[in-house]
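Quick heads-up: it's one chain on its own, the form predicted on its own, in structure tokens.
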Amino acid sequence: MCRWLAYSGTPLLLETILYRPAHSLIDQSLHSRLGVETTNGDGFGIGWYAREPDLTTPAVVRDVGPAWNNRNLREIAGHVRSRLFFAHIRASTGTAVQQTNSHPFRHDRWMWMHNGAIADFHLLRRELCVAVDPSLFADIEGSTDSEVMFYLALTFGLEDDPPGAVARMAATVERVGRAHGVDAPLQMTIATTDGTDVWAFRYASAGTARSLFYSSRVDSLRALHPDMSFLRELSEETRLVVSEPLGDLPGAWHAVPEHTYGVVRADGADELFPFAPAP
């Protein structure tokens, strides 16, 4: 499976999050502790929003090689500063290792990334693709289940109601899967954003969903760790959502419960809600 992180808050150089933590996403590309695979080397991607108000669509850079030795990624991370960015390292579940299959995926101002799988996707792919709005179908570039999930969510109203759209996407995948004899069609942790707010989802049709964590409030961390000078540089609304913690700082990370979604808002308000597929 894959590892990913979503950052929202004080504008930072990407390298601050991607490279500097003890168990950074780059370290996880070689030494994942909670993923199905220890190594995630089947491509990577980063997407970020610029500070200029007239640039509402994110920049996205994706590649097919491993993140741990990519010089271009290292160069970009040391020079790009953003208040909201996604990063993803991929371990393929069967589809080709190619640039168009690396996350995050982008449509207009929206980004999307996923860890998990649609079981027996090769059997369900045609019917799921037919459910995508014809006006969106031509924008699908790759062959992954993750990208089809994104375009199904767009079809079902992601731009107006992200939780509802993802719930309808999940219900569609489960309905089609079970019609083809797949008992547990869906395994997912998903992050999506419109450049302002971030939504994150943890769900599995059966069994334990893939791991997902969110960071503590900055004011709580300052109280717990007054000697950590870097915490003084972060605004109160700064948040991280990650597949696995970036370090072992006590009190820094909380597991997202099973069958739950959360929203991180630009003003620092964040909430968790129950999640279930909704036909």
Second form
There are 4 protein chains.
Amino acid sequence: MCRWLAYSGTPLLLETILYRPAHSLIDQSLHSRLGVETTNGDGFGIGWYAREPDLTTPAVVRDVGPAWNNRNLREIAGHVRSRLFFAHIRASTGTAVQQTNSHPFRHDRWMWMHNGAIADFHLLRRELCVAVDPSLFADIEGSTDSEVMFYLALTFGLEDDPPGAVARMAATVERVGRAHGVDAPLQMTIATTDGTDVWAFRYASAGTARSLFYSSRVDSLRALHPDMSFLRELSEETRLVVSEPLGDLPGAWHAVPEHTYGVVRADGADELFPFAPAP
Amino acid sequence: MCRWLAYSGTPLLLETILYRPAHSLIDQSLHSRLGVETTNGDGFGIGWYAREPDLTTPAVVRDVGPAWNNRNLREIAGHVRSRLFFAHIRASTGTAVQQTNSHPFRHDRWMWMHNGAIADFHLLRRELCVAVDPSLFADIEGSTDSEVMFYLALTFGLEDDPPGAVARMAATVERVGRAHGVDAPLQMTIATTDGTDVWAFRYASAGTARSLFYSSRVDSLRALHPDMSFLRELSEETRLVVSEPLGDLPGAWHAVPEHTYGVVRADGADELFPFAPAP
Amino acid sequence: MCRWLAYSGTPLLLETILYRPAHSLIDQSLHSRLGVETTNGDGFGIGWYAREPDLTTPAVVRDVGPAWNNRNLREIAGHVRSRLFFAHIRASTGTAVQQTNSHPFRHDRWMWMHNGAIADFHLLRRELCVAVDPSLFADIEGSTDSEVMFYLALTFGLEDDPPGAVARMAATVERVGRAHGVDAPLQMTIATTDGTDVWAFRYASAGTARSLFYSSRVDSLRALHPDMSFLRELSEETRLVVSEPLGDLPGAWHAVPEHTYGVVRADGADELFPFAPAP
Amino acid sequence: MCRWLAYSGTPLLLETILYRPAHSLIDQSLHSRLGVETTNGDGFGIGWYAREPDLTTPAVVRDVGPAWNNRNLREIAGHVRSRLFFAHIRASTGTAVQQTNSHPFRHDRWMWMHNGAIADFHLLRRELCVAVDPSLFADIEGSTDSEVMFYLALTFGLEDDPPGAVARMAATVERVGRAHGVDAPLQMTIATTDGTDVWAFRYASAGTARSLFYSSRVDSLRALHPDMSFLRELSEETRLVVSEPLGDLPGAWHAVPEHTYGVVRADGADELFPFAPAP
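Show the form predicted together with a further copy of the same chain, please, because up to now only the form predicted on its own has appeared in this conversation.
Up next: the whole complex, starting with the chain shown before.
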């Protein structure tokens, strides 16, 4: 189980989002409220797009060890500004704690991060790996289900049709899982981006999916909280998608419904759609 | 805040004590019940004496990162047997997470580990360091209060008179603290050993000291729990001193009273004495 | 490129072999003479069998970073005695520096380590992984060619017939390599053990294979160097197999011929045999 | 022994200087030509000033392990642009490999890095530490001579008069060294900056000081090499100071004379002056 955060909007120092909020992602690394485990100390990662238009590939900095005591993370967060960044804290369920198992994962200008699990992944791993496009297979570096899900989505056309590719990935996990006698193979909340738009998915084969929230429109937040100067610095199109709210600001957070995905466009347009696996 | 464990008795695989109990030290690294923080994920260490009589200096293996996901710790614990070992998990209160700040500390054949804090250590650090014997000063490698306490105790004769040296160390911390306007400078539970005997101290300048427990005599435990085969493998002189009990076995654990130290001899003799700082 | 060492014989502190010799493995981590690179600083590992008969599985301690400055390695080496151990220092050729890519690899009571490379492994990786027994596939944790070679050998019967299994593994690499247009797919020096016997292989598809040496019989060394007290402490059956000699003692080291494997039995018997890939 | 690099000039991606040159600092981490050791694999660090005027404190990212295989360093270097940055690769001479011993060191908006050594530092450490301003002492986090030199320079007025403060620091080391019978206590090449100007010092108590070079004026380099497009992108005021040249470009590098310091101003003005310890 993990926690993650996707930010899109006014270019901000990463620390504004990662460290400043009352229940920031760094606080969640020690004291998660909604996660299966309260501690997420098995590695972390951040990925950000630089403002320079020639740098289309995001920087991805990942490490082992907890985020809460990592000084380099704090240094970077205090000196790097970005209009679009991902952050992830990991709670391993047994796979190795190593840099290549920390999120976000990257392929060219795409990033991917995940909270959830493929049930009995050990049983399904080989067949899922074999379903990855042979030209992509050798780029898999770690041993997590999350990375294999990313490579499956790339195999199924993530770069052209993100919702379709994720639906096909989910259908593949469902199919392979059930073929191996796994009843409810998939629990997932995923964020992915090409550096312009952000897609976020919430889905579970059965039962309640992992929690997922998105932030309110900045203009409505300003109307609710006219005294919060911080909100005046944010542009209209600023949006956050998070595993759990970063604080208790009334009106700030909305649960993403189950079996749903949302997209946040660079221009601030956003929309929710139903999500279902589709072969 | 930290948690620690000192074992003396029948030579055992370290994992028997570190991993097997229901509320083992490894479990405490994620779910401490009695500590100030529930998570102790900022480094760990183990120190053990080999059985060979020519190896009088203990092996000390320390690392950064949490104990709960460290594979090397598990490997060592599953293959090394010792009659006397220390283990420690760290929760930093701000000082760097680095190997030289992880416990136990070692000097020749002595080991030292600590749970607690010198209040306002930042303010007192220089004067306490200056009080360390000049011939020992250059061996200080880290930045913790715990290591400075060790070097002060060595300065004050730890190798000849452990209770006296710790009393003088505590008195020095009290004196320097109060000279800098710190009301209650010291909170400590300390274990130290020369490879034969183990001394454990519980003390606070004011208020309740950090928790500390010792295990019951093995013969009385056997009488209480005749069905536990594990107890039949332990010799009479086996003893544990721990920050918090490793499980809920009735009759197994006794709190060390406040302002008290205890000694566990290699032959199983043990005794409690009052403790007070003494200049 | 890497360097490795396999020891079988009189139970010794690991440091006797790892640190004491003039050109020890630790020295080779900074100053390899025969390797492709002089520096082997991309991780290391040791694996040893405990003397207790109930502990048939070896302890494997691996880490990232250089061996030369690793304090935990020195601590373990100074306090652990073993009659059979492996040690390996890694020079990555691009794959991630992570614990699961450090050698030795372990499966039950078997260990495996490697110096060499599969040419164009990126191109061949998928087909080689698919050739691994499906029941073993999910245990692959890292991204090296060396680990895949181990799982192929396990697939082909390593536990029953080590030389035959390694020959089949090599033939598979040759076949898959040539099918992908790779002329000389394999360069390997491998050591493997079940905790009793040690097998070492030297082979290259073309050209000169990586260097490999074995030590002389202890009795003949004693005759050559009657003044070396160290040799008097070793039993007759003691043997080392190494990537490069640990020093310049005349008469101490013999090159393993090309296309050859050797076996060192627990009772000191040893023999060399020709080696060739065999489908 | 270490290697370092200070850059001031046209805002560049760090990788332009750290990775691209033929004999870049990263290459020097494996293959130093002029250093005492060819390998500098015991940690590294970078420190950069952001372009935003409100961020006057530099970001400092330091890690253990070699620079040559560090992926996070490459990520940051490929996505962060700076007009003034330091980079350092470390070869420990025995002190612990830990983040707080990696350079550059920081105090407010000042950075400091060093190549060289205080002879018999173990002997002099206490007296040098005691000479540090008591209000600064508690900020010392590591165990290197380099950090103590920084805190001594801060004690002696680095923020007001860098050359004077470094001269007083050097005089203190000379005095304390000779009082302890150390003949030639100091070997140093130091770079320090306040985020605007850069000062670099080359000095040894006796014998030849560690190597130090500065780059030629960009306009003269352009005249020499009219075909190098890279040079056309650099502004006139761009300057590098390095432990050893980053390549073999004729006319590009000048040795800093012995017992000399230089200053590079933000506007490109630069000058060399004689340097001598001064109490």
